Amino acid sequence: MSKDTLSPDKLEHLHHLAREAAGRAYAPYSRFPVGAALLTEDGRMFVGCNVENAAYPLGLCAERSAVSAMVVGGGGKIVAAVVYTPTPTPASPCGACRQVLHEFGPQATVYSYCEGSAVAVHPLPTLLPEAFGPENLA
């Protein structure tokens, strides 16, 4: 599967994967439930929502706790990645999970939702340009 074969209902789904693990999210320090669900190249799809420590650094967010999902689940490559956050307008990953996200999904597409209606969709290059990957370690 492609990135070009995202078809709307399987984009909806992801939506709907993605609201609904915001709902699970650990954020009793931020109070910012955040929720991701990632379709990779074969068809599958993982979720993950942020979790908070009391020591701020050990928090995990929903991108890198969805990807730990992945990889636990037999890996895969990251053909979408979508991001919901309870705001009005879409947020993007922060560096870090778009490191991470890189990783897996060079070439993914991140969407955005909010409770609002807009949409933010953008190629993770242009999200992470000239991103370090394992092609520099060899």
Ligand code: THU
Contents of the next structure:
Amino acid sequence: MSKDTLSPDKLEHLHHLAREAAGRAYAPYSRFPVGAALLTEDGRMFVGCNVENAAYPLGLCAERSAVSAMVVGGGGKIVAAVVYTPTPTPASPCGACRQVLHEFGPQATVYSYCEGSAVAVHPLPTLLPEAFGPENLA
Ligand code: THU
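Same protein, the form predicted together with this ligand this time rather than the form predicted on its own?
Once more the chain from above appears, this time first in line as the rest of the complex follows.
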């Protein structure tokens, strides 16, 4: 997606949703709440937060939680993914989340917000070059 198709208002809304979602994170082990908000091609928005577990490896990241919400909400193509972390500088999605975002939005733009004023903006292909995707199974 080109950045100019996402208005500043819509981006700010997604940022707000991601921050709000982080407030609902279940992260008693890491104490690192993360929120994510997705925008689909047809304008719908979905949110997710990280959901940890006493069996640590079973914890789910915010981005994948948002993708699950999108799928159960009817699916769609992701054009923008906004992530909020409670850090002084922006943090990018982990590798697993990059791969899962690729499945539903290979050309999505990823925006990382944090407690500081910096915002990182990266096209997903930059974060996950030479990605493995559905076409590789054809
Ligand atoms: N986390 C996310 O939710 N998204 C990421 O992209 C990176 C990490 C979560 C996983 C775990 O619950 C906590 O942050 C600390 O790693």
